[in-house]
Each structure stands twice: as structure tokens, then as C-alpha cells.
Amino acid sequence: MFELKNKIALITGSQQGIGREIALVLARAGARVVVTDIDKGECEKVAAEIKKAKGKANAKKLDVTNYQEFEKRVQETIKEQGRLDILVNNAGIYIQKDLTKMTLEEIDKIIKVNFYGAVYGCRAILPHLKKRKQGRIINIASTAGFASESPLSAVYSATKGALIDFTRQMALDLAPYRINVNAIAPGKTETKMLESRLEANKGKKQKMLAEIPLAKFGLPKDTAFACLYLVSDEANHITGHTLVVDGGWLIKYFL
């Protein structure tokens, strides 16, 4: 089960955190993984880790806010590997700040990385997937796209909500081509992003944990295994869905 042998997967924002773990998990399942991020050197470290474990990977520099660069990376991969089966739009940033104190550059950056990055990725890969009439696209959203998660994060939350809606509509549009489009919404997960938030507020950790029914933060591998399922043949009949991986945090909003 969950066999990805001979599949080719491109993962954005995969030099660290959730993206890195997705790269490792998909590679262990047999996929050749294209590790991409803004820093190629860090991507090469992840690719080397995969190869050391007898997996297949290569690294490419990718700024997801640059459509021409995204399209180039997709075409390079197709030329080098013969095809591209899976796209995981994972790249994302978080800026927690009062809207009136955010610079316009910060606002633009959040929207471009978190939302445009996924739109650009889909636009770049879709001609190839449509021609083959198969493929998997996964968008990494957030529980913040469903409910107010943290104060001073309106723009971030808006991008994640947009990503969830984008996923649903793309799934509908691409169903005739047998292309499955799904999203994953992690809750609070042990990454550098969460660490920086906790550093800024020393007493916040226990409050956060108290709001999670399972009383623990998620791990990057929790999201990675959810991704593995959704890109596998075992999830052939699932599309347009957002799989929440949050330890039960969202339950209180649906009681």
C-alpha cells in the first residue's frame, strides 16, 4: 500500500519543516523527489539525505512567486525525468503583525508565497497533467483557513482560506482529466515557524496545548503521511477535500 515507485514529485518549500518531511516520506515510498526552495544549497542537503537512505532525489532553486522560474523548473523536470506526476504546493510564510503596521511589501509577500505560489504551480504543471489525463496536486493550507487561529494574522489566514477554496474549484475543473486536487490543513506543528512564535511569547505554549484535544503539537511527519495517502492510488476517489491534521483543534468550531 501507498507505493509511489516510479512516480515523480515536485515539492515546494521543502528545505525544512513540513516540506522536508514530505520529501523524505514520499522518497521512502519510492518516488523520485524534486526538492525545491529559495535556497538551493539547503535543498541539496535534503536531497543528499534522501540519497543516503537509498532514495532518489535532486535539488532545484525555486522562488514560487516567480512564474517564469516555476514554469522553467516544471519543464526541466519533465525533460529530465520524462514526466511529472505529483505537485505539492507547500511553500508558505507567516507574519504576525497588526495590519496597519505591516508594510505593503510584507502583505504582498504573504499573498504571493502562500497563494500565488500554488496558483503558479498549478498553471505551470496543468498542460502536462491534462495531456496525460492523470496526476495529483496537494496544497498545504492550514486550520487558520477555517477558523481564527491566532491574533494579528488576518492576511495569513486569508491566504489559507483562499487556498482551500482554490483546491475545491480546481478539483471540480480537473475531474474530467482524472487529476485529483486536495489540500491538507495542519494545525500547530513543531516547526521553526512555531518555535519563533513561542519564543516571542514564553507563556503561550501551555495555552496553545490546552486548546488541542490531544494535548500535543503535531509533527511534520503527521502532515507528510497525510500527503502520502492523498497522492497514492489508495486515494483515487478523493478529490476536492481538505484533510485536517490538527489533533482535534477544529472540533470546537463544529460542535
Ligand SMILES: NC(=O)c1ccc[n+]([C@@H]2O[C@H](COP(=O)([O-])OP(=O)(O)OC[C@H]3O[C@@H](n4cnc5c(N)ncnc54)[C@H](O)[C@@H]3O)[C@@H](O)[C@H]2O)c1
The other form holds:
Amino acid sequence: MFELKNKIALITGSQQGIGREIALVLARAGARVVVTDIDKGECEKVAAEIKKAKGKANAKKLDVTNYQEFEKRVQETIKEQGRLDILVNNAGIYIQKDLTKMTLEEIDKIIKVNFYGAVYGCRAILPHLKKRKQGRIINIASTAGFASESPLSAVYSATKGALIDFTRQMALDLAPYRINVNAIAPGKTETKMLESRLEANKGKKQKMLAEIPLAKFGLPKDTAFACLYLVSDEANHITGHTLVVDGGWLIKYFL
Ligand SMILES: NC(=O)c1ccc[n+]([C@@H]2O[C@H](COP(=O)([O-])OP(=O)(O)OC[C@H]3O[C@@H](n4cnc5c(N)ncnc54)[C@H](O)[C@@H]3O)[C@@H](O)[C@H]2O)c1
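Next up, the form predicted together with the named molecule. The previous block was the form predicted on its own.
Let's see the whole complex now, leading with the same chain.
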């Protein structure tokens, strides 16, 4: 079960945090993973860790805001490995600021990394997946895409909401090609992104934890195992779905 032998998976933003854990977990399930991020040296460290555990991995530099680079990496991988089966659009940044204090560059950047990055990835890989009439795409969204999670994060939340909508619509368009498109919405998860949020919101950690019914932050592996399920054959009847991994935080919005 949850066997990914002979599958090739490209994961964006996987030099650390949730993306790194997804790379480790998919590799452990037998996939060859292409670890990509903005710093090739850091990706190589993750790939080395996977190989040390007898997994299969490659490392490539990929800035998801650069469409040409995305297309190049996808084509290169197809050439080197013969095909690509899975794309995980995980790269993301968080900026918590009053909109009038955000520079125009910051506004462009957060939309480009969090939303365009996934759109670019899909555009780059789809001709290949459609030709083969199979494939899995996972977009890493956030509970912020469903409900107002934190103050001063409207642009971040909007990028994640857009990703959830994009996932639904793409799933419809791609169903005839047997390509499943799903998203995962993690709640607050222990990574560098959360560390910097806690740093900027000193003294609010206990309040944040108190809002989570399971009373703990998520771990990267919580999202990684959800991802493993969604890309496995066992999830072949699931498409257009956003799987929430948040210790119950979102429940109160549906009561
Ligand atoms: N940690 C949380 O609490 C949390 C909650 C909900 C959703 N998420 C989402 O999970 C995903 C992973 O976040 P994380 O918590 O692991 O954060 P993180 O900061 O540890 O990792 C994000 C990764 O994205 C990479 N990245 C940034 N800009 C990039 C670009 N232009 N091209 C390629 N890669 C780029 C970074 O280098 C980094 O490795 C993000 O999409 C984030 O929005 C995180």
C-alpha cells in the first residue's frame, strides 16, 4: 500500500520544511524525487540524505516564479528519467504586514511564488501528463485559504484561496485525462515559516495553540503523509479535493 516504486516526483520548495519532508516520505515509498528550490546546494543536501537511506533523488535549482526555468527543469527530468508522474507545488512565502506597508515588490512576490508558481508548474508539466493520460498534481494551500487565520495576511490568504479554486477547476478540466489534482491545507506547522511568524508575534504562541483543538502545531510529516496518500494509487478516486491537516483548527468555522 502507498507504494510509489517507479514513480518520478518533482517537489518545489523542498530544501527545507514541509517540502523537504514530502521529498523524504515519497522517496521512502519508492519514488525517485527531484528536490528543487532556489538554492541548489541545499537541495543537494536533501538529495544526499535520501540517497544515504537508499532512496533515489536528484537536486535541481528551480525558482518557481521563472516560467522558463520551470519548463526547462520539467523537460530535463523527462529526458533524464523517461517521464514525470507527480508534481507537488509546495514553494511558498509568508508576509504579514499592513497592505499599505507592503512594497509593490512584496505584493508581486508573494502572489508570484504562492500562486503563479503552481500555475506555471501545471502549465509546464501538463502537455506531458495529458499525452500519457495519467498523473498527480498536489498544491500546498493553507487553512488561510478557507478562513481568516491571522491579521495582516490578506494577500497571503488570497493566494491560498486562489490555489484551492485553481485545484478544483483544474481537476474538472483534467479528469478526462486521468490526471488527479488535489490540494492540502496545512494549519500552523513547525517549520522556519512558523518560527518567523512566532518571532514576529511574540507572546502569542499559547493563544495560537489554544485555538487548535488538538492543542499542538502540525509537524511537516503530517502534511507529507497526507501527500503520500493523495499521490498513491489508493487515492485514485479523489480529485478536486483539499485535504485539511490542521489539528481541527478549521472545525469552528463550520459549526
Ligand atoms: N508552516 C506553516 O505553518 C504552513 C501553514 C500552511 C501552509 N504552509 C505552506 O506550506 C508550504 C511550505 O512552507 P513551509 O512551512 O515548509 O515553509 P519554509 O519557509 O520552511 O519552506 C518554504 C520553501 O519554499 C522555498 N521558496 C521560496 N520562494 C521560492 C521560489 N521563488 N521558488 C522556489 N522555492 C521557493 C523556500 O526556499 C523554502 O525552502 C508553503 O506553501 C506554505 O505557504 C505552511
